[in-house]
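One chain follows as structure tokens, the form predicted on its own.
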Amino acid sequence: MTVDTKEPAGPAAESQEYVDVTERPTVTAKWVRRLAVASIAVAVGLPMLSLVVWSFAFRWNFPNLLPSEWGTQAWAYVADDSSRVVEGLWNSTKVAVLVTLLAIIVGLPASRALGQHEFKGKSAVEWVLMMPIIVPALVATMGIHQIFIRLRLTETLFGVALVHLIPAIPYFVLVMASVFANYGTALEETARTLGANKFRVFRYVTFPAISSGLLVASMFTFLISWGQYVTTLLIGGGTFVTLPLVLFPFLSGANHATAAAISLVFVAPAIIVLVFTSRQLGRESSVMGGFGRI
């Protein structure tokens, strides 16, 4: 007689939930990301901290690590009407917003055509769009200066906005063309089949899908317009004052405190736009794929 030596079967093993280990960042990846973020913070924060200290410095002689005397004379000058800083800030904001709106109106149809359609001469159109990036801004502005004079667009808000649109539109179209290249039109066709007009299709179907890319393109356009100096000087004629026109003379002067204070005013809106854009891009997008929060 044989004896069954098998042990009695134990309780059924509990089911284990499958976890994809590739979804969990490794310790090395986490430290690399933290190091990258810290490096960016230091690279951006140290110059900003130096500007803040300089803006409140009344006397700062070598080799002192900190100013020997502090003061608010630089900020008092910035707030004074004679400095034209507030006027330049307001004009720069108006121009940048107008350029962004013009880029959306002009660039959206062009970027959709380049991103979703193949047509004869497409390469030539793309090269023409790249010309404002290849050709120096001074050369392009000098070429259209006489035309703007005849059209009485010099020394005007609209004229300055148009000349800012030249270097800004290629970046807008490039970003949005890549967005439309990854955008499917099936939902639009379905909406039209159900009776939606063009406006409702764009409002409820197209715009939500391309909003992340549109935000990135608008940010680029705003920042490019915000930093324009040569084009504003030539078309504005020195009478239409923007913030770069106020800032640049102080950069070569001896008044470092005033230059630092105006520089902080100059970079503050750009940082606000960048932070706002990065936070909005934390939302997932089917077209952009999500960028993550900064």
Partner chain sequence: MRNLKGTAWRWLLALLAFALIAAACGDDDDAETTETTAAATETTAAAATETTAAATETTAAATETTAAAAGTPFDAPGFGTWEEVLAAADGTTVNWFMWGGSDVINANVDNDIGDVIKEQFNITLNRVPADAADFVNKVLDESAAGVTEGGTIDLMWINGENFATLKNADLLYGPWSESLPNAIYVPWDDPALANDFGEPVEGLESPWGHAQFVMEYNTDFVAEAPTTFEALQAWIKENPGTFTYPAIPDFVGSVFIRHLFYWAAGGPEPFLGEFDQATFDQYAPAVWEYLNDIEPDLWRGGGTYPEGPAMADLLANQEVYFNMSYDPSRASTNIASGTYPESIRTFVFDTGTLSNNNYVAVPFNAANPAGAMVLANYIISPEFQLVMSDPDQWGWLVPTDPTTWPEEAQATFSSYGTGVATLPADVLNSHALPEPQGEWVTAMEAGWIENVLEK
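We call the rigid core whatever largest set of C-alpha positions still superposes within 1.5 Å between the two forms. Residue numbers count along the first chain shown, from 1. The structure displayed is predicted, hence computed values, not measured ones. Compared with the form predicted together with its partner chain:
- The Cα position of residue 192 differs by 2 Å or more between these two forms after fitting on the rigid core.
- Fitting the two forms on the rigid core leaves the C-alpha of residue 70 displaced by under 2 angstroms between these two forms.
- Core-superposed comparison between these two forms: the C-alpha position of residue 229 differs by less than 2 Å.
Switching forms now, from the form predicted on its own to the form predicted together with its partner chain, please provide the structure.
Shown below: the chain alone.
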């Protein structure tokens, strides 16, 4: 668990986006590659595709390979107020955005301190910050539940956001500390010597340098909140309904069409977020690399 304050990686990383190591791929290597790509396509595509088909099925029992009757009743239910899907979508979005904002506010200074400064007790601080993703959080969630009942924070947007913030902070800090470590302080110091004030240094030097990393870190934070189930169930107390809570009862039942349609609503924003950050994920080695530095 050491976020090293390393010297900037420099632009070299940029040009090495796809490294062709096997210059002349052998026939076997080619087949291995094809097999790998095919298995990615099947493993990722099949579950997603079957969700899409199921969401338009009316009757689809064993052993039929395709629905024996098609229908849009699942989507009608999703659109109906009684399904609470729209409400859940809205609540999930509100919480996830709030969690992301809170994570940026509290996480950014901490990441910077860990990424760019050496100080005594650093590894202790890192340990403390990583605790929520290293120690199973179940007991903490149950304990928080009882504190929150007394503080009247259960069933509130803020209470749910606070409890989502616990796993979000470590992930955010891991990524951002790594991003800060990679950029170093040299450029900022030059700007400061040239007379730029604090705000201008941040606006014109620091922010452009970390922005793509920040985007990915925010994406992770958003998605951590987006996917929370037990914490929302406990702290939200059932009255604060997010999408996972709407989906869950259908997952254990026989109504696969409805489960599939809600799943698709649940996954769509996540995929949209990915489309926006996919390039950064592939290019910013320091971002994903941050997870390799516990």
